[in-house]
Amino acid sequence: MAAAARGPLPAAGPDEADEAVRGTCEDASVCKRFAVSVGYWEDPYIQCFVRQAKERKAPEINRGYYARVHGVSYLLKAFLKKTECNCQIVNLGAGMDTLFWRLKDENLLPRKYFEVDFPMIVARKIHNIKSKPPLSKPIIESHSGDSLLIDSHSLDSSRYSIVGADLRFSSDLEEKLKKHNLDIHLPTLLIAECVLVYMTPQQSANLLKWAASTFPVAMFINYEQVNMTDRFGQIMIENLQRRQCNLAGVEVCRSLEAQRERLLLNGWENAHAIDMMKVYSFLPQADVKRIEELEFLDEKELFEQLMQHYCICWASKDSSNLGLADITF
């Protein structure tokens, strides 16, 4: 590693790498509020949570974000058409994410819809949902029953819900979900982006094997790096460091074999996992021709190697027979 020969980086003591940790969610908002003010996909909600970005980001980065919100869209679609919405979604470490709003909007509402994340993050999100009515007008428009509960770290409505909690314990996790009426027989997608490579391998594992545990009719959207022992890794790996943002899980991000070993291991039926350049070409090809339109990319080869870099995986566990396995790109 580069850095070795500069001596070694400094280790960040827990607050601190969960600190670390909270900051690539407002990373990553800005990141996709500005690719959506290019014209690259449309999400009227992202404004709502985080400011305009200061400077432009590079093509590579916009053209990577479009092909993951696609790329878990596409997923996500798949397993609301086959439990046709009789389901529940659980977004793990979902930050300042908006797909409830969007669901909603495109009249994919599941029965409902959780999210956790720290309790830092959940409090600035309920701030800004209570705040602002175009996000607060659709939570009260779709729930119905007794009165919609909210503090600072929670909000239960009879659709969404928002919870702050640790993911790498997952007893307290079940119990909060389960105070705001997760029903563990119905169908239930899981949804973790680049959430799990920020846990040791063994607390990621014991999450992945409560979920699977859990939910006798599952499935669990990964999406994260991949291929990080090649030199390209390693530097992105350095250059998170330097921001004391330090990759607990990597070991897992080996291979796309590691990624999908990790979920079999861990009580999943079947697994599959592609990496992102692989996503970015079984997309609609007219959107991605609309899109590599909106900006010029000088360099083809670094969006290729940045895209080799991460991957979406999936794994689904399925007793009531709805095709979940079939469910691919």
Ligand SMILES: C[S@@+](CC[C@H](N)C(=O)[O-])C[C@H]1O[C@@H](n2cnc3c(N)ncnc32)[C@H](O)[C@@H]1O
Second form
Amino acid sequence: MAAAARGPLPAAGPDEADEAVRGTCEDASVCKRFAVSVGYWEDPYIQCFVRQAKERKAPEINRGYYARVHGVSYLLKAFLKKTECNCQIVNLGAGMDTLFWRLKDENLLPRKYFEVDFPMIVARKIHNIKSKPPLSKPIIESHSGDSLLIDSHSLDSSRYSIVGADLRFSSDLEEKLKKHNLDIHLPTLLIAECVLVYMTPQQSANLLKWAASTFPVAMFINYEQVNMTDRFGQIMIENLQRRQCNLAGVEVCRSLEAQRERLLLNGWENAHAIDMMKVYSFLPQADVKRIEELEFLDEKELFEQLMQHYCICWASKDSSNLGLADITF
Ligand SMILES: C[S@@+](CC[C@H](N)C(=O)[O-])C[C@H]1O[C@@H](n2cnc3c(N)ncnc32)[C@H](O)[C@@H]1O
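Could I have the structure of this protein in the form predicted together with the ligand, to go alongside the form predicted on its own above?
All chains and molecules follow, beginning with the one already shown.
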């Protein structure tokens, strides 16, 4: 994490602000692509969405992404196990995420996998899918029934749908997802990876409330910033503001307790929030040994600070007693 540059912070208008938020999609996929190229984890699909990063990413960033991908995947697989894949996943603000293809390779596809992002991001993702057989073939293979619907703004197959919508408007979101055969009675996992922080606390509360009141059996996984009121957090905020990117929801990212409380206040139960240093301490020792040998990490203190400023939060609702409340690291 670079130190903050000096000078006044420019203000962004609403369109510029949304454009800057959409730009974070690129940041996430470029960082994941770089970490994959160094060997942190395997993902043959990410290269279909992003060319190799021009600049190297620092080892602390790569390790952080490893813990993020591993942490989200650990909870997700626990959910798939509890539901025996008889479920659906809704990935909110999915960007260029490759989870659908990775789950298919592992024979772990849910009954249906949905992704939502801004229409412009969705159009970009669909363009890639249409032009790259390693992406389109698995969708065609997993599809059954009527013809697969794919145009420049949405994709609907029997196992995978991509929907263009603004998550700040949950009624519009529900209508669009239902057109793609969302089944509110199926156990549902909602994932938000670095997404809620770009909405105001009221908007993310509406989204969380909508999800909690719509799905009787569900789990929510949220990965994002935490402990943002200290000096390190302020530098992170300033660095993003310099790119016109405003963390509208940063107030909820003040502490682990605030993150947990938000889930409870908006209709979720069994809520947990842990920082990424803790997640790192839960990684299997063999994995830690392998990734720590990949690159020399000079800035141990910086790595620890970075990891203390991101967290994974999860919560569930379980009227069918599937045991979702037991899911933990
Ligand atoms: C930091 S990126 C993360 C992408 C992906 N979740 C990942 O981890 O690779 C944030 C994503 O959320 C999307 N996003 C943010 N606010 C949104 C909103 N209000 N409606 C739809 N998508 C949104 C952005 O377009 C972007 O793709």
